[in-house]
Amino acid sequence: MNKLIITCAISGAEVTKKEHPAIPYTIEETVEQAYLAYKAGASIIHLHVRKDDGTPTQSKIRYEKTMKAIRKKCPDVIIQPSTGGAVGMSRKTRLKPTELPIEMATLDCGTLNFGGDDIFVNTENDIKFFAKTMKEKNIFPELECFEKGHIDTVLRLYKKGFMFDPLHFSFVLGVNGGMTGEERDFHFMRESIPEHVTYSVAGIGRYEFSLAELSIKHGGHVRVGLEDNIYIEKGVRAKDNKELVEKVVEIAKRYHREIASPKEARQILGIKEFNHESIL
């Protein structure tokens, strides 16, 4: 079985400082939790970037600073930008992050409820545009499905060459508007994909541990952060980024699955080996 890539969602775009402390905004604070993940485990950052007040942005020069500061205490880490950006932003908008040197960024593979009038637009022609975009660009997509349905589209498009090998799928589960993360789901979700292709989980809320179990397991990869859940256990809030990596860690040693370092990381995944002098 493959080593175990552990991404870390460090802040997201819609978790305040009001629902826990450790929700970086800054720079500054952005690094610190990306160092605090990247020493306890995590190879991959999944990151969004704010400005100072907490409002999330898709700037290419927040992201730029922000990168090239992460970079410098961490410098072999995988940073996966967002282009999911928050809801509203427009598909320019979102795309930014794609303009700096990256190797890896996020692709959400279909249109779901967020609750309330909210909704998270990705339309099959975002899709196509934002896989072409990247291929162009040589950065490594990392699929976000939100429900089956998603899955179905990515191996549509990837039928029809819109799409190219190699896929590496994130199931997204428990977010409200999209599927459940009971195990039955996350079971659905596995066995839609092809064998010879990666996939991560990432569980919202209650279920973030119990599918990173579920995906250590059956050799699968797992994302934990502050931007999917804030509680270390029920009713306990974690301290920080830091202490979701070290709980995936210790459920890992459970079942023999080593950590995976930001090379193995790429490795396992496909990516090209980049020269880190040369990326953000």
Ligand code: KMH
Second form
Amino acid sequence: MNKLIITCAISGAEVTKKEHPAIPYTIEETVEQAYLAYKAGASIIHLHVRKDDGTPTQSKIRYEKTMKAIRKKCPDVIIQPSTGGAVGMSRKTRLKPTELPIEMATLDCGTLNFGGDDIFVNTENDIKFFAKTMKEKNIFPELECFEKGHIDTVLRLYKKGFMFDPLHFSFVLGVNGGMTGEERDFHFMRESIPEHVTYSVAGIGRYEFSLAELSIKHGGHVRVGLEDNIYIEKGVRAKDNKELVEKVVEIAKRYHREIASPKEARQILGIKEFNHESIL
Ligand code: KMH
Ligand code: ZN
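Hand over the structure of the form predicted together with the ligand; the form predicted alone is what we had up.
Below is the whole assembly, all chains and molecules, this chain first.
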């Protein structure tokens, strides 16, 4: 089977140190979590940045400083900034990291409730604009789909020429307001995308490892990390992001899936080879 790409979502915008003390806020903490995840087997770091007090930000300067510092310790890792940011941020704010020379970023493919009164807004025009911006800047999008309708949106926009090859999906399942992450949900999502495209699965909360295992078994890729889930098993908090990645590596061993290096991950996804000097 193809090698397994592991993405680690080390920080997110919502989880705080109150819920898990290893959630990184400062640049130093962020670099440390990225480095440990990378050493454990993550070839992609999904990145949100925070101010030192934990407030989520899409500041271009904060991203640039953080990515440069990560790059020093993880020379070849794929850094994937978030263009989702935090609920309520404007389109312009969310796109700030795309003003930097990055190779990959997330692209959220539909609106959903996000718990309580929160709505994570991604209108059709937002999606088209984000896709166009990334295409123009040669940034490889990871298409985050929180339910099946988001896949349908991507495929419809692709047919109309607003989305571009190669399509790489991320099924983010288990958000309050999105689709659950049961086995049937995984199969429904996987069977709804064209056969030749790639996909990764991010299970939120209790779905993290059951979905990781299903994806590993069926040739997909996996995202884990404290952004999505803080437990290593029921009722037991993970020590840090490294422990979550290590658990995926263990599951992969059982299914004889080797772990992709960042270089191999670029080849699998179809990301053009990068130049350390010019790309963050
Ligand atoms: N923080 C969420 C509102 C992404 O990174 O693109 C959005 C999110 C998705 O985390
Ligand atoms: Zn995110």
